[in-house]
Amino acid sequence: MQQEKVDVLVIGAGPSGSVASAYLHKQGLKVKVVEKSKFPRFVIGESLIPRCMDNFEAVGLLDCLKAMNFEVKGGARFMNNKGVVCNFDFSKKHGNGWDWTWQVPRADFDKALTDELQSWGVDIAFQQEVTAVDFSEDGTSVTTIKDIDGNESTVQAKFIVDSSGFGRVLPRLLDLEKPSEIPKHSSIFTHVEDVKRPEGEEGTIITFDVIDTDTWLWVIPFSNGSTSIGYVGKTEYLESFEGTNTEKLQQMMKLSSYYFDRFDGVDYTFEPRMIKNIAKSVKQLCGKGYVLTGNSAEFLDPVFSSGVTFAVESAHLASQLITKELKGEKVDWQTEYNDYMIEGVNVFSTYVKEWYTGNLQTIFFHSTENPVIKEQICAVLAGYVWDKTNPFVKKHNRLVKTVAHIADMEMEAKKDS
């Protein structure tokens, strides 16, 4: 059986996985990537907000996506069914960091990024599957990896990054997993080509259309003229829809009276997936010689498009202490990983929380703006979720519950007047 040794076995090659390998490469650490699918392949979390780009550009990632010209997306505009739209404008929001970011096709997203990583030498084995690690007392592991012909072999680590995304192979192989304390929602999506686009914004604007508190559909427009369109609800909703997944998603393009006209009769580009339950946890981040990031520690929900900001965050700020780690310095993975990290979580949590108990909705879509207030969820919703000089993050848990509230009494009271 062939065995290798590295200083730093990153499993899973999309945005944190490579991402943690820029920056421990560049290190003068000896990286593998070891990555299941071959490259391009198709997954969810088209949609960015601008906090990642930080990261990108921190590890010199940045140039090469630019190159790829993705669609610029500035903001996002959420509507409701009782024709009320709020829009936000990333760069009206609390606070410095980017106001712009992309809308992508993760195929082409996460393949431009393993081209430069592979350009700069980082070794990324492709369809390569992680079957079982063991670990020392001293944090060392044994990986043993299978690949398409079924031939084993075992790459020695002294430290392990899980960036595995939905596989979420550690926290399987550990017993890491636990319930999440999110809402139970699936999703149900697919691309097309959008031939009826829109000249203008109106064509590329990401746009989530809010059928009911539990229901919405998303809409993102790529550059390359296609269209990724998806539901969200709860599970056993979409689950009440008959016939084949095409069949569902037809059915419930027609709850969209903004967006049926536009994709009813284009022909999907592949038979819609479904995935079930979404949200994920875990009971730890990181343990004696590993690091779970991105999605294979927590996935929240897709409303707010936090998924691959999480990723790169986790994904950046462990690369740098596992280098600090390896030159012999002192880590407290707990405070400097662990608890940074489920910080910010729990400020998204809180939103996505709200979203579904109809708070946050409630503010989106009342009736008078307050654009200070604005200009802070603004920034949340940007990514913005460390930066303490903003009140909706400061006081995260209970400032929605209290403007929706006062949102609420001023529309009681223009009732009665």
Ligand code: FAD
Second form
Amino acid sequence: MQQEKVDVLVIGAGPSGSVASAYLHKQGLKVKVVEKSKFPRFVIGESLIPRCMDNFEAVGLLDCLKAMNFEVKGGARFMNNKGVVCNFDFSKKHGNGWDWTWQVPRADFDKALTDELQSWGVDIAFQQEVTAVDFSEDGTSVTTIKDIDGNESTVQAKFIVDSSGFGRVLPRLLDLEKPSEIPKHSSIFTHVEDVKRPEGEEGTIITFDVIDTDTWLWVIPFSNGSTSIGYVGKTEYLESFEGTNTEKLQQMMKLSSYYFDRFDGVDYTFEPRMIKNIAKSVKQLCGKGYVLTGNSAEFLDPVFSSGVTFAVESAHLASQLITKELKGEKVDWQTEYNDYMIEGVNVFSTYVKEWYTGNLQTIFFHSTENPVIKEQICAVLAGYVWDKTNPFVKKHNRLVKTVAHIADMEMEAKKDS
Ligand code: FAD
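The form predicted in complex with flavin-adenine dinucleotide (FAD), contrasted with the form predicted alone above:
Full complex below, order starting with the chain above.
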């Protein structure tokens, strides 16, 4: 059996694995990335938020992405079934940070990242699946890998970064799975050739069309002429639609009075896929000799497009700490990694939960907008969830509830007058 020795083994070549391996490679460490599929491959997670740009830039992966000419995303539009629209513009947000990012077909996006890494000499083994990991007491490990012909090999590593996304390799193998606190939602989605796409901004703007408190449709136009459409809703509600996934999605598209005509009769590029009970959580984000990054660690909900940003934020931080540790410096993983990541997850978690209680929707669709509050919420939606100068970060637990309550009272007062 073939045996290899590396400093760091990275499981998965999505954005998280790419950012981790980019950083580690640049630090002179011997890195191997093992990726189960052949790229380009489809994966969902197409609407980015600006904070991810900081991480791609920091590890030298921004230019290869810029060269792809993806659709620029300068904000996001939320609309409700009463025709009320709430536009967020990332250039009008609290604090500093990127004003824009992209809407990306992930097959092309992730391939651009791995092509760039391979051009640097990073070893990425495609179509190789991690099947088992054995840790020694000192944190070193031996990982078993199977290729598509069933041949096995092993990799000995000083450290493992698990960036396997919904593959959740180490959470499964080390029994780290934990039920998420986020309500049980599922999603059904596909791509379409957007042949009825309107001219101008209407054709390119990313939109969240809110059907009711629990159910919403995403419309994410790409620069290649196709558009991603997908519903998120309670698992039992999505399961109540009958037929094939195409039939289910076609029925659901009737729920959107705004988008029905644009996507009516348009062919789906592939049979819509359904992912059930999307939210994932773990008991711990790291342990001796390993760290979980991206979706392998935690996934909340697609409503604020935070997935890729958390994936690259965690990968960037983890790879900095691994470098420190392998160079002989002491790392306090609990405070330097776990606590930092959980702080950001908790802020987003409040916004996701308050979306589904309806409180955030009350604020978004309230008729009198407070521009300062809007800028502060916009910074959260841009992914700047570690900025304590933002009251909507610092007091996220209380402020969303309080502001929603005030908006409710104002609406009641209007009704009575
Ligand atoms: P991935 O991109 O999933 O990459 C993991 C890689 O690991 C894969 O290529 C896989 O093949 C590989 N792998 C798995 N198992 C193994 C194994 N055993 N051995 C080797 N390799 C393995 N995020 C956003 O930012 N914006 C959005 O709009 C958005 N929408 C979403 C909508 C839905 C319905 C869902 C479910 C998620 C959405 N997300 C979104 C989240 C997004 O998909 C993820 O957060 C993001 O892809 C995480 O990146 P990653 O690098 O951690 O994992």
